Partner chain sequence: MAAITANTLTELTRLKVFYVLLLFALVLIGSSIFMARLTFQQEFQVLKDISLGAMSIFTSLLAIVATARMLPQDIEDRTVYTILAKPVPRFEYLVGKLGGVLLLLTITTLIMTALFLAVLSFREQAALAETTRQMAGLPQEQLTEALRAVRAATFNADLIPGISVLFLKACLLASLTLFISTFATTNIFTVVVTVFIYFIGHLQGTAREFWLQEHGGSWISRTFLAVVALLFPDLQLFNLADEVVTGAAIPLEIFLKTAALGCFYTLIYLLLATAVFNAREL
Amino acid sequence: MSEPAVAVTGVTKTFPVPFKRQSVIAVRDLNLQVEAGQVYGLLGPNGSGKSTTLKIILGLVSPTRGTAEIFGRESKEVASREAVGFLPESPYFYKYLTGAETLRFYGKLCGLRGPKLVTRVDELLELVGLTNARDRRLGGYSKGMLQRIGLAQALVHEPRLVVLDEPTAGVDPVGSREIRDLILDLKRRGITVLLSSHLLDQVQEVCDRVGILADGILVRDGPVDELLAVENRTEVVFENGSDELGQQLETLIRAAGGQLIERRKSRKTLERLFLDATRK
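In the form predicted alone, give the structure of the chain above, and only that chain.
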């Protein structure tokens, strides 16, 4: 079995309150695992510990207790970040640079040079749909375009794991859909994606697995389909029917020469699961 992309074990993080003899627990006894190739959604209300968790995974913040690993390396080791691309919630770019210049700048920071860098910039601009805007200064980019160039810079060194903090924040529905499609494309390429978002419908569409934080505690964790399944209810086309009725209908359909396309558990929305999990 391959090692997980992210493994968080027994992590607790406390922050002291300035000028007071007390502290705030941001994350409490967190155990979290993201398998390689998965799209994992980390959800939670404001102040639930999402950003702190991402920073611990990225090695930007040290946990008070516990460990975080990226592909088997502790995140506090600089070498662990070689496999990681990161897009923060509010990335800052030099607005006087063009899209292509921005990617060349980040590519050079990652050690790319010459023809390999030129080819990589062209590939990324095509991937994020900004080839036609490659020579436009970032000061003229829309919010959605800035997020896409941010995603491109996170991919410049071909990481195995991409961490996205609110990748669609402030983006219109069209831009949000484009970023969603890019995340699905990363999944098809075998790249692991760990993201946090408040857009629950979008998370439901792209994520294989989700974890929900509330008050620093992981209150739900599992595959999206399992978490959203409603127990003791099976959907065919009818409602409030027993399993026996479903079997009878299936028999009747087959006897009439038809085919039952699907029988599955009824599902609630990710939004309902989120509200139920975080309600005090």
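Next up, the form predicted in complex with the partner chain in place of the form predicted alone?
Below: the lone chain, stripped of partners and molecules.
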């Protein structure tokens, strides 16, 4: 592997509390690396410092100690942001702009011009499913629609790294499925994704690696498969087998010196149910 997409070294961030002597420590001595091409999920309870970490990586907040780098360039440098797209948590944009105008504005900020910008805007609206709402002002957008326009805005200059702060917050199950598909699509195209989320199932589904923050400390960090594997257990799921087959399996397991821990009917997830029920 070449240089990492994100490298955070020894970062501590304290916020002063007005009128008080002590200050809030949002992030404590954090070391974090995201390899290029990975999907990294940052987990943690409310106020554990996820958003602060992401903002430090983007140079929006300056760390009290330590450094953050994007593809080997310090986050302090403006140029480091050429390679990254960011979706802040519950974003608001200019209410008086339409969807298409918003994307054109952000495209221009990244130096896109002319026909290239026009096609890019159309592509992105299509990608996030807002083509129908392109000429409506954002003041009238719903929360999920704002989230989608925010995602489109983050992708406007085809960055190599995408940082998403709670990308599926406030989005309906269909939309959040679409966003997850989008993330997997980004991954397929070799784009690195760093996201934070509270929805553990979703993180488990899309992420290669996760880190868990608690009180500003990274308490776990590793590949999802490794972190979640229970060393000495294996699950078997089969279809159209009789009860008898189950009995036989159990005997086999016993005979081999193992132990059957649980046998139950497979269930579909509530999400699957919702998706099937609302499909048009």
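Numbering follows the first chain given and starts at 1. Each form is matched to the other, and the largest set of C-alpha atoms that superpose within 1.5 Å is called the rigid core. Since we're looking at a predicted model, the values are computed, not measured.
Visitor: With the core lined up, does the C-alpha of Ala36 move 2 Å or more between these two forms?
Guide: For Ala36, whose C-alpha is compared between these two forms after core superposition, the shift is less than 2 Å.
Visitor: After the core is matched up, is the C-alpha of Ala7 off by 2 Å or more between these two forms?
Guide: No, the C-alpha position differs by under 2 Å between these two forms.
Visitor: Superpose the two forms on their rigid core, then report whether the C-alpha of Ile253 is displaced by 2 angstroms or more between these two forms.
Guide: Result for Ile253: yes, a 2 Å-plus shift.
Visitor: When the rigid core is overlaid, by how much has the CA of Tyr96 moved between these two forms, in Å to one decimal?
Guide: Spelling it out: core superposed, C-alpha of Tyr96 shifted, distance 3.7 Å.
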